[in-house]
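One chain is shown next in structure tokens, namely the form predicted alone.
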Amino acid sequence: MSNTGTTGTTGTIRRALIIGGGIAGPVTALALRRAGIEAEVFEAYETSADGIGGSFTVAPNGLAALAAVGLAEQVDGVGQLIERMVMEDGKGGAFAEIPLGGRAMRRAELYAVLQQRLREEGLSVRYGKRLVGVEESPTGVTARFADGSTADGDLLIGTDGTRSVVRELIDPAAPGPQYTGLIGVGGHSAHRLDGAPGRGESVHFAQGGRAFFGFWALPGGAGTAWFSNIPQPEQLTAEQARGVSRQDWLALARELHAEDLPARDVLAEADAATVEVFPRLEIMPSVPNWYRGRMVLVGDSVHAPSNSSGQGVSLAVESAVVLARCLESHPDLPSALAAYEAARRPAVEEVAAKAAVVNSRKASAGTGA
């Protein structure tokens, strides 16, 4: 993107507020400076993310998205290689591949890369901003936080979650997140899957007879990575999930996979102090406004797809990108902002219906439905 400041919608939006800081707020900061915007990014939580999160895959669109606001050499630098997905049949054996070309990295890596760029680059996070109200006017808008500050802008972009405080003010009657009947578990295991046929540099996804186990080794021989999305039909709160301890969550996936192969064995050598759960694997279902007057929603604010897609990370800095080129290159606000909709709706939505159907798949397991 070229870094004109003068023509299309930036001779108008010279200022965004973003609300989130997460993954998709530093990416659309990142973005909307290329595109000659300044941007300041304002986070509800008093302190960084530092540390916290499980992994992901980030796939080809979305290692793209990073490469065009200048992360490329810096995210090759975390994580590994995906080349592929193998999906297996529980057993041990394969029935597919599928070229990918992604990278597996914990979300904490990718988030250390963008607090890193945003210092490097100027642009600040404000900690302990939790938005609750915004006023608009012909020429800008105001966004009001709970400490009693406020802060001017020319747009108000929320990349604030699936429980976006901005989706509320754009339209009081928006849907929320759906949780998908699922609980995430994950961890590591010392077992070795080197010299499996098709096991290096790929991700496994198995559909085993109670629940769906997935799996990648990680490199240098450490072992491997693991995750089970084990069916729950009453959803956990956070409270709650933490109320388990890793130990028994560790027994339970080893129950659950006790007749699966590979899971058994890797199950087998896992280590407790590892394991994370993650209660709220939710999705957004199709969200009616994207926009209204100087607000607009960006990444899991407006499309949250199941975990099942593997897009949930690559699809919310994909439309950050694609936001900024919009917002650059159309001559005022309204249009920016339909173009951006109209880019981005129907893929979004096609990867959610698909993870849809896969997720039902998996939240039945082992019921007989």
Ligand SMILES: Cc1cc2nc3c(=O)[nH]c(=O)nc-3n(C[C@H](O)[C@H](O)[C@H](O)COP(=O)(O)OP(=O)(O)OC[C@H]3O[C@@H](n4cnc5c(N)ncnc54)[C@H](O)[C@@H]3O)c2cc1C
Given for the second form:
Amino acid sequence: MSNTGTTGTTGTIRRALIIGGGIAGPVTALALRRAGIEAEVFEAYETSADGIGGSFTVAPNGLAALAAVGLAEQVDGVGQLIERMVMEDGKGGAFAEIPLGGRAMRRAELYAVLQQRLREEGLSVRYGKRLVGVEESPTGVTARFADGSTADGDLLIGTDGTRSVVRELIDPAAPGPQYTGLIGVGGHSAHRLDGAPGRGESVHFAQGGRAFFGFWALPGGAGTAWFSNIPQPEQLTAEQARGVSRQDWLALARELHAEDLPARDVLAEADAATVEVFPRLEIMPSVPNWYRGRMVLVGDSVHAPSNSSGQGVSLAVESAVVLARCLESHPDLPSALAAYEAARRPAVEEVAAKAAVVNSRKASAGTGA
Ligand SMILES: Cc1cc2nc3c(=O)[nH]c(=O)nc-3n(C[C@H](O)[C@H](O)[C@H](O)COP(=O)(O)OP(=O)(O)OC[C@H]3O[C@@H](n4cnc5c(N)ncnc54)[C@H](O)[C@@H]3O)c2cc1C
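Right, and the form predicted together with this ligand of this protein, after the form predicted alone?
Okay, now the whole complex, with that chain kicking things off.
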């Protein structure tokens, strides 16, 4: 990416308003800066999300996108290398290996890297700015926030996650996220996998009799990171989910994996204090309109392919970089946004379709379906 600000759409799009300061938002701001477009990030929450969230894997395409915004070294310094995915039979045996070359990390680690780089580049994140409306004119766009304030720009980018307000403003009939029929529970265990063949630098997946189990050895013999996808046909309400303690979620995972190896041993030594719960694992169905006028979507707001894909964060950061490149290289906004959608839609929908098949298999575990 050049930094001239004189090529492509960047002649007319000088300032972007980015709605959502999660992962895609900061990466979009950094990518736009490299394309010569100034950006400001507006986050609904009053404070940053330092330290919040569980772990995810950034796949090679995601690492390449982060490298494109100058973060290769910083990202190499967090989490751990995952060279391959190993498919196991739930009894401790492996039956397939797939090369990966990604990194597993806590969301909070990547978030911290991004916040640090935004500060270094003088890019601001405004907290307590919940988008509630947008006014568009032929020459610009105005964002309206819940606190009564407004901000003006040439383009508004919705990186506001699966419950995106920008998606609704683009198309009030747009679909919302769909429940997969699965709950995600995960954490850390003191159990050491050392000694088992192929267990270093690999993420392992095992379909147990009643729930799906994923795990990987933490560096330096620090134990094992694990997660379980638990079938739950009836979606829990937020209140029901809040009523279940971390200890109870861990107890449920232990019960469901009592016959599975190495899940049973990993969970026996799991620490309840590290347990993170995602009571509703969701996907975004195909979104008909990715953009309208001066508004466009990036990340989970337009393509959340489910945790079964291992691609959520990677696709989000990749889309951020592709959007910036399209704005830089196309002569006007409509052609830049059309090129962005054309470049991304087929890839993200293919990933989502494959993940949907895996999800339905996981959700029917133990039902005989
Ligand atoms: C707190 C948190 C923890 C997470 N933990 C994990 C995890 O452990 N494992 C995993 O695989 N994925 C996790 N995710 C999801 C993961 O980060 C995303 O799937 C992926 O990184 C794509 O990111 P995104 O930026 O598109 O969406 P998100 O990361 O969801 O970010 C969206 C941001 O937009 C903000 N926002 C929403 N509505 C508005 C509005 N109206 N105005 C302004 N801002 C708004 C949200 O507060 C949020 O900060 C987490 C998400 C969040 C928000």
